[in-house]
Each structure stands twice: as C-alpha cells, then as structure tokens.
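Below you'll find only one chain, the form predicted on its own, shown as structure tokens.
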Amino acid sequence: MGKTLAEKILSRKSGSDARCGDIVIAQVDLVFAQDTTGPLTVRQFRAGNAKRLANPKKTALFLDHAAPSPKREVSNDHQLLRQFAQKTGCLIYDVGGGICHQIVAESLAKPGDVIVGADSHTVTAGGLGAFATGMGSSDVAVIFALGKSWFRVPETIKIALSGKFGRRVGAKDLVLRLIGDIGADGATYKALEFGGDGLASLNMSDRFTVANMAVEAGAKAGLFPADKVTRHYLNSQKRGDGYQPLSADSDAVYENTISINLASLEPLVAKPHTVDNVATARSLKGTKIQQVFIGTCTNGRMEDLAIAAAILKGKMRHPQTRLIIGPASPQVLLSAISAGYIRTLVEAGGVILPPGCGACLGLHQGVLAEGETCLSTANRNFKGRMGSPQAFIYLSSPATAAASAITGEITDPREVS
C-alpha cells in the first residue's frame, strides 16, 4: 500500500514505516521561533538546563512580528533573543529581515524536510514539499535541545485541482473556497495534500498562499508535491542543490478527496469574525472600508505586489481609505522597487512598511480603531486581531484588496478596469 506525502516524509525522518495514526520520533531539519513566541521558548530552554543547541545552524530566531519594536517591553524581548543567538550560534534575522515564513521559504526549507516553528503558519513551507507544522514554545524548546520531536502521523485529505484560474482570481480565492466548504475545523490534525491536473498552473507564490492557510481549517500540514515548479523556484533562489522530486504514491490511501475546478472560482472574501465565513466579493459590494492592508506571510510576495500594482497603476486610493503595503522580505521589497511596483503603489497613495508582519497582529503599523473596517490579505480575521475588538476584518486576495482600495468599499476586482 502506497503512502501519502505526510507518511512518506515522516517515514524517512523517523526511519520507520510510518502510517496515519502512528506515533513516531522524527529528526527535525529546521526549528525556529519569532519575537512573540521566542522569548518563552528561550526561557523554557534555559529552565530545562539544556547546555547547548542540538543544531545551531538549523535553529533560527526571527524579529518580525513587532519590528521595529513599538514599545520597551518588546525591545527587551528583542534584546533577549539577540543575546541568546550570540551565545548559542543559532541563526538570527533581525528587524527588517523579513517575515519568518517567507525567509524559511526563500532561504531555508527544501522538499522532504521536517520543519517545526513556534508559530501556527509554519505550514507555509508545505508549498515546497516540506512537512512543516507549528508547535507551542515549550515543545519547540525541547527541539532546540534535542533536534527531534514526536509526531502523530496525520490522516490526509486530498485536494484534487483541475482547470485554471480565471481573470483576477487566484490562490487566496481557492483556499478561502476550501475553508468555507469544510469549515474552520474541517481538517483538524489532518494533512491537506494538493494535487491533480490543475496543480501545474499554480506558481510557488500560489502554493505558499494555500499552504499558509491550511491551518485555518485546523490542518497539521498543507503539502504540495515537489515538481518542476518547485525546482525552478529553488534554482531561482540559487538553492537548486536542495531539490528532490517528491510526490505521494499513486496507490496512497486518503481519508477523503475533495475536487475543485479552478475555473469555477470567483473572487471571495472571508467576513468577520471567522475565516470560514466566506462570501463572494460581489455580494459584499457597498461594504465601506477605512483601511486596506496588502502584505503578510500569506500575500506579501512579489507576485502579490505585481497584481496590486497592475490594478492601481494610474489610479488613486479612495480618500477615506488608507492603503498599507507590507513586503514579506527584503528580497521582495528590492525586487518590487526594481520592477517599479513600489513607485506605482506609493503614487496610488500607499504607505510602504518595512519587511515584516506589520499590521497583521494588531501591535503597530496599522492598528484599527473602534468601528473601523479593514480589508486585509492576511490569514486571520478574528475579533480584535488588528486592534480594537469593535473593529471588523475582512480577508481577500491582493486583487480584491487593490480594487477595493480604489472604490473605498469591497469590490469584485473584475469590475475595475
């Protein structure tokens, strides 16, 4: 009997014949924490009397969630992480170094890896064919010390894709459709594995977006096979030596199969205050918005900024709607500058943030006031997520966000010339 991607990767890393439901101990290829979870991880590591990191060059810290620091308490935590990195020799990506999940994708992850982060959106690296998942800070501290962890091998739901996206429809619409259909708990502690003939039309940015939001359906991992699209991406990042073809066996056994025709999708929006509260963008026409945020680990990549710039070129944001842009990494920012996208977005009235999480988690750089509404390309719209509990967050694709920034209300991007 064949194996799913999750079973195949965990079998290799545990040296066992891993099947769904099994408990295995697997080697971890990369472990990381960020500046909201890292301080607790470091303190737990020290409390356990660990003498050294198991793999300093496979351990990373990121200062991205509140960067630059908005208050002294965060500055103290940043100082703690810098000192820990200096003492242990682990990797550290300081302020402006980019969002952890984007840097992992650009520079650290490769097909077949097991990756654990003290952040739920660690699943992003599944776009490269890695078994990537989030854990709590205490569990991550143990991996810091031992270089391995236990895993329950998840059952897998296969998502069979066919067709191609229509005009101004993309990966965010796909994953919102999926979450809307199965619910926020529809894949709890399961793996979502994407395949089918339609897979070839998804570039790496698309795959990262979809994998990133697998956890919003409760999934332990969101996995894509490593194919020629993966190889091309790794080559472009000068990491081609890390490529290996990786796919599920043809006779793998799945708990369920869900088929989605990409051509049937249309621009979608997740309404407050849950990600599975999904509606079409056109049905929400007339919903006024005071802020548009394009960025985050979900949609802060070069392709996302290109989509937004194409819609906003020669236009101006609505006078009552703020437009905030957050590139996910320095590489994205520099590439967008070279391509002219940043100029276009600034000329349209956009404010450019340093590479990082920005407004996403409501600490700074775009906190919402009572009664305000934001349309964001982020992955979560929980009550109070971006500031006031009396604010409202809608989630959409970069195309829908850019079109809505022009009109000042939620707008189907196909209606904007």
Given for the second form:
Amino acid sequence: MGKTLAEKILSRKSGSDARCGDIVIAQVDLVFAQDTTGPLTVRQFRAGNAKRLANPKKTALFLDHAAPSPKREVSNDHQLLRQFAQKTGCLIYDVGGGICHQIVAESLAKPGDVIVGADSHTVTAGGLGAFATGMGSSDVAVIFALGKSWFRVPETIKIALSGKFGRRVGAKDLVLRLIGDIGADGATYKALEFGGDGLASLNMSDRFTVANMAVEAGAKAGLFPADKVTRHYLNSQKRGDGYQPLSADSDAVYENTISINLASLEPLVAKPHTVDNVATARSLKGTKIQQVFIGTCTNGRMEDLAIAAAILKGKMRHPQTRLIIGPASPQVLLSAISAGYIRTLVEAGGVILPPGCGACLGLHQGVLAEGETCLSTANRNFKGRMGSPQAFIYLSSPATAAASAITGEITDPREVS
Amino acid sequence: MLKGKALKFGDNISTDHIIPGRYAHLRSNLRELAKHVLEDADPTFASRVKKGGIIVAGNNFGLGSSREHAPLVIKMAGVSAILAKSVARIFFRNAINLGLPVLICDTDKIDDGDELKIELKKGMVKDTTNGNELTFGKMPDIMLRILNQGGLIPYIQKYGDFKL
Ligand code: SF4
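Can I get the form predicted in complex with its partner chain as well, since the one above is the form predicted on its own?
Expanding to the full complex; the earlier chain stays at the top.
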C-alpha cells in the first residue's frame, strides 16, 4: 500500500514504516522559537536541566513578533534570547531579520525535512515539501535538547486542484474557500496534501500562503509535493543542492479527497471573528474600513507586494483608511525597493514597517481602536487579536486589500482598474 | 479524582481569547498575565474561577497559536481539567505537557455551575448536579504517561528520552 507525503517523510525520519494513526519518534531537521514563545522555551529547557543543544546549527531563534521592541518587558525577553543564542551557539535572527516562517522558507527548509517551531504557522514550510508543524514551548525545549520528538502520523485529506486562477484571484482565495468549506476544525489532527493538475500554476509564494493557513482548518501540516516549481525556487535562493523530488505514492490512501477548480474561485473575505466565516468580497461592498494591513507570513512576500503595487500605482489610499505594509523579510524589502514597489506604495499613502510580524498580533505597529475595522492579509481574525476586542478583523488577499484601501470599503479587486 | 464546578464556554475559544496577543509583553510575568485569562471570552472568568474549577467547552477549544502560556495561565488560575467536544491539536499537546488533563466528551450534557467529579483512570465524568455520567475518549499511551508524570519536562527528566 502506498504512502501519503506525511507517511513518507515520517517513515524516513523515524526509520520505521509509519502509517496514519501510528505514534513515531522522528528526528527533527530544524527547530525554532520566536520572541513570544522563546522565553518560555528557554525556561523549560533549563527546568529540565538541559545543558546543551542537540544540534546548534539546526536550532534557531527569531526576534520577529515585536521587533524592534515596543516595550521594556519585550526588550528583556529579547535580551534573554540573545544571551541564550550566544551561550548555546544556535542561529539567531535579530530585530529586522524577518518573520520566522519566511526566513525558514527562504533559507532553511528543504523538501523531506521534519521541522518543528514554537509557532502554529510553522506549517508554512509545507509549501516546499517539508513536514513542518507547530508545537508549544515544552515540546520545543525537549527538541532543543534531544533533536527529536514524538509524532502521531496524521490521516491525510487530499485537495485535488484543477484549472487556473482568474484575474485578481489567488492563493488566499483558494485557502479561504477551503477553510470556509471544511470549517475551522475540518482538518484537526490531520494533514492536508495538495495535488492535481492545477498545482503547476501555483508558484512558491502561493504554496506558502496555502500551507501557512492549513492550521486555520486545524491541520497539523499542509503539504505540497516537491516539483519543478520547488526546484526553481531553491535554485533562485542558491539552495539548489537541498532539492529532492518528493511526491506521494499513486496508491496512497487518503481519508477523503476534495476537488477545487481554481477557475471557479472569486475574491473572498473571512469575516470576524473566525477564519471559516467566509463570504465573497462583492457581498461585503459598503463595509467601511479604517485600516488595511498588507503583510505577515501569509501574504507579505514579493509577489504580494507586486500585486498591491500594481493596483495602487498612481492611486491614493482613501483619506479615512490607513495603509500599512509589512514586508516579511529583508530580502522581500530589498527586492521590493529594487522593483519600485516601495515607492509606489508610499506614494499611494502607505507606511512601510520593518520586516517582521508588524500589526498581526496586536502588540504594536497598527493596533486597532474600539469599533475599528481592519482588512488584513494575515491568517487570523480572532476577537481581540489586533488590539481592542471591540475591533473587527476581515481577512483577504493582497489584491482585495489594495483595492479596498483605495475605496475605503471592502471591494472586489476586479472592480477597480 | 478531580472535583469542581463547571465553567461553561461555547465553540471556537481561541488562544487569543485565552491570552490575547496584546498581552504578549507580559509572557515573562505569568502572575500578571494570568489576571487576563479568558477575559475576551468571559470578563468575569478570572474572578469566578475557584481552585478546582473545570472548564467545559464546545468544539475546537484552544484553536490558534502555539502559545503554551494559554494552558499555563488556565492552570495557574486553578482550573484542574478541561472538558470539550473537541480540542485543537497544539493546545491539547501543550496542556498535557503541563500536566493539565484535557478530556473529550459530550459537554452538551453539562450546564454552567454543575458540580463535576472526574475519574481519570475509569475515563468517566459524573455530573452530580443532574446525575449524568459521561465517558471520555482515550488518549495515546505516550500522552497518558506524560500526564501521569505531571508533564513533559518531569517525564523527560525521569526517562531521559521518549518511550513508546
Ligand atoms: S506574521 Fe502573524 S501569524 Fe505570522 S508568525 Fe507573525 S504573528 Fe504569527
């Protein structure tokens, strides 16, 4: 009997014949924490009397969630992480170094890896064929010390894609459609595996966007095969030697298969306060917004800024709508400067944040007031997430966000020139 | 045996309800952080919860972030167990890693304020207010062993490694 991507990767890394439902102990190729989960990870590491990291060069800390630090308490946490890195020799990406998941994608993850991060959106690296999943600080502290963890091999739901996206429809609309259909717990404890003819038209940035949000359906991993698109991406990142082709067996057993025709999708929005509360952008016309946020590990890449810049070129944001742009990494920021997108976005009234999580989690750089509404390209719209619990967060693609910044209300991007 | 009063919640209580990101700067000050536990879902929770209170939730409890602070502040507030119809994966693992039992059962049969008795070994919850008895699903052996040791760190300290 053939294997799914999850079964294949976990078999290799556990040295056993891993089948869904099994519990295995697998080697971890990369483990990381960030500045909100890292301090507890370090404390748990110490509470267990661990002295050394199993693999310092496969262990990373990211100061990205609140960076540069907006508060004294955060500064102390940053200091703790810097000191830990210095002592143990692990990798550290300091203030301005970019969002953990983007850096993992750009510089660290390879097809076939097992990756664990103390952050739920660790699933992002599934875009290039890594079994990547989030865990909490205790689990991650133990991986810091032992280089391995236990995993329940997940059942897999296959998502068979066909067709191509229409104009101004993209990966975010695809993943919102999927979560809207299966629900915020539709894939709890399971893996989502993407396949079908439609896959070839999804570039790497699209795949990261989709994999990133697998966790919003409760999934443990969102997995893409490693193919030509993956190889091309790794080559462009000068990491071609990390490439290996990876696909599920043709006779792999799936719990079920969901088919989606990309051509049938239209611009979608997740309404407050759950990600599966999905509606079409056009049905929300007239919903006034005070802030647009284009960024995050979901949609803060070069391709996303290109889409936003194309729509905002020569236009101005609505006077009652703030426009905040958060490039996901220094590489994204530099490429967007070279391509002229940053100029376009600033001329359109946008403000550019340093590479990092920015406004995403309500700690700084765009905190919402009572009663305000934000349209964000992030992955979560939970009550209270971006500041006031009396604020409203809608989620959309960068195209919908950019179009809405011009009109000041939720707008189908196909309706602006 | 665990005993306590049911504190009821609905579906989809996220880690942002439990401990909003806006308090992320307090994550190294757990006592201060714990004052805000669940405030966006029930502003009276921190004052209502008594030592031994039991959270009784609907579907998908704990969805969202990997922040282990979420089960940690729940435990610090005095909650002795969480019952839910279903639980998000990372939260489940985190709670067990802290020695906080999370049990899956049909929570519709429990009302807010009911007195509950939980027998972990028998896999049974008794609602002594309405007399209902509920059974809860079995968790993987490795999780049970971690829970029995009081959490992952004590488990690893005892065994030095994972034991299947
Ligand atoms: S950008 Fe948002 S969702 Fe992504 S890692 Fe940062 S806080 Fe989390």
